[in-house]
Amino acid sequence: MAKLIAMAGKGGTGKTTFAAMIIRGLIESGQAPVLAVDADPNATLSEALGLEAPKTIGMVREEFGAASGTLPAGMTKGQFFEYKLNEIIVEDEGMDLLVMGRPEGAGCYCYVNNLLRGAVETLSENYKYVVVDNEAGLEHLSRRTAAHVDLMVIMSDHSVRGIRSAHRVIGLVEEMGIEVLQQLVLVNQIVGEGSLTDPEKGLNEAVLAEAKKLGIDIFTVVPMDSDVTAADLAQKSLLDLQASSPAAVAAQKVLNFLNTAT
């Protein structure tokens, strides 16, 4: 069964960028194949990975609703849904990509979300790792699109509000009863690469004080990375960044923890 890594945190904290760096680290360390799932309605993970995703799961849900009365002979609803999902998987070297998108029509998608959960669990059997880039909340996790999360990476920006938001995410995970084996809090957009070896180095005193007050143990920080900025401006894949890139080093630190913890 694949290990599932889920990104969480408020909007603008760099979840998508760091998800791409995690995927990059997994591929480079020989952990392919990886299934990347863009679970943010404002889907941008494909761009970070240098891929195009013309169809989304949201579109499949609409097609499924329209075709549910005329299923192919001998095919159940679950089989048909899984077939349609396999049609929209974007394949690339070392990884595949599924984009959730958003439903275009009105109505409840509870039944289809149950099908999606089963399909993702089935698909996961073909991968070593599944990396899920979530939206700002935990809506997709609350729908149980996965049985459990091996590692939840909670991103915060370098602000007091970011730390408070990370704290709310931790509480929401407990409230919803999501099975999370390990969770780490990272603070992004820190000035100075030296902070990688000492998480408290470079942190604003108010941010550090708020984290301590809320009982948050900051696992590591992610320095501002000019290589990431340059790749974004040139619209290049973050998978091509060098292993020495500060963001890549931070991602590898997370993966080292996961390998040690499990």
Ligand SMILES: Nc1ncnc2c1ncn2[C@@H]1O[C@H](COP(=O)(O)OP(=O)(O)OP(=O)(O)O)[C@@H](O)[C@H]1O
Given for the second form:
Amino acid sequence: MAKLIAMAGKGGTGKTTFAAMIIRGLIESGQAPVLAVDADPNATLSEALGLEAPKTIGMVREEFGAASGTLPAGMTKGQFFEYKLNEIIVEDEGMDLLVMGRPEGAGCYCYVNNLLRGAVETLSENYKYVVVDNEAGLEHLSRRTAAHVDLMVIMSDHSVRGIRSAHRVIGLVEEMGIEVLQQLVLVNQIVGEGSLTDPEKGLNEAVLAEAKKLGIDIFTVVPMDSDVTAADLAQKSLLDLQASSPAAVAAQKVLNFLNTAT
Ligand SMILES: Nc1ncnc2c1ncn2[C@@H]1O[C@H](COP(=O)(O)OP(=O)(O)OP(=O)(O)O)[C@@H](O)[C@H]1O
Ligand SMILES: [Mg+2]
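Shown: the form predicted on its own; wanted: the form predicted in complex with the ligand:
Then the entire complex follows, led off by the chain already shown.
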């Protein structure tokens, strides 16, 4: 069964960037194929991966609705959605990308959503890893897009509010009863002598004190990475970053943990 890695954290903390770095690390270490799922309605993971995704799951849902659920002859609903997912999936070396798109509008789409979830689960069986980039906030968690997560990566910026936000995510995950095998809190965009081996180095004292107060262990910092900035400005794929890039090193640290812990 594919291992599911999900990103969470407040807005702009680096969820999409780090999801791309994790995917990069998985491909580089021969742990492909990977299914990248962009679950943010404001889809940006495709850009970070240097891919274009013309069609989304949202569009498939709309199409199905517009045709009043009429199916091609001889096809079950489950088969129809599996067929449609294969049609919209973007294929790349070592990785495929699926974009969720906009959430449903008014009306109840629960039935279609359940069918879609089933189709995504069936599709996931073809991969070693599924990496889900989520939108900011906690909405998606309460909508329970993922019932079982092998590793939840909670991103925080280098601020007290970022840590509090990470704490709220942890609380909600527990409250919702989402089965999370492992969860790691990362503080991103550390400037200066932030050490990848000792997260306490380089972290602001107030941030550390808040983390301690809330019982949060910071797994690692992710340094401010000029290669990430350069790729972003040049609109290049983060998959092409060197393994020695600070953000890539941090992602490798997370993957090493995952491989030994699960
Ligand atoms: N370690 C890093 N070094 C340099 N730049 C970074 C780093 N992490 C993220 N960034 C930059 O910070 C910005 C926000 O990152 P990103 O889009 O990944 O955050 P996000 O949490 O996905 O945001 P949103 O909540 O809007 O989805 C981007 O411009 C990205 O290039
Ligand atoms: Mg994002």
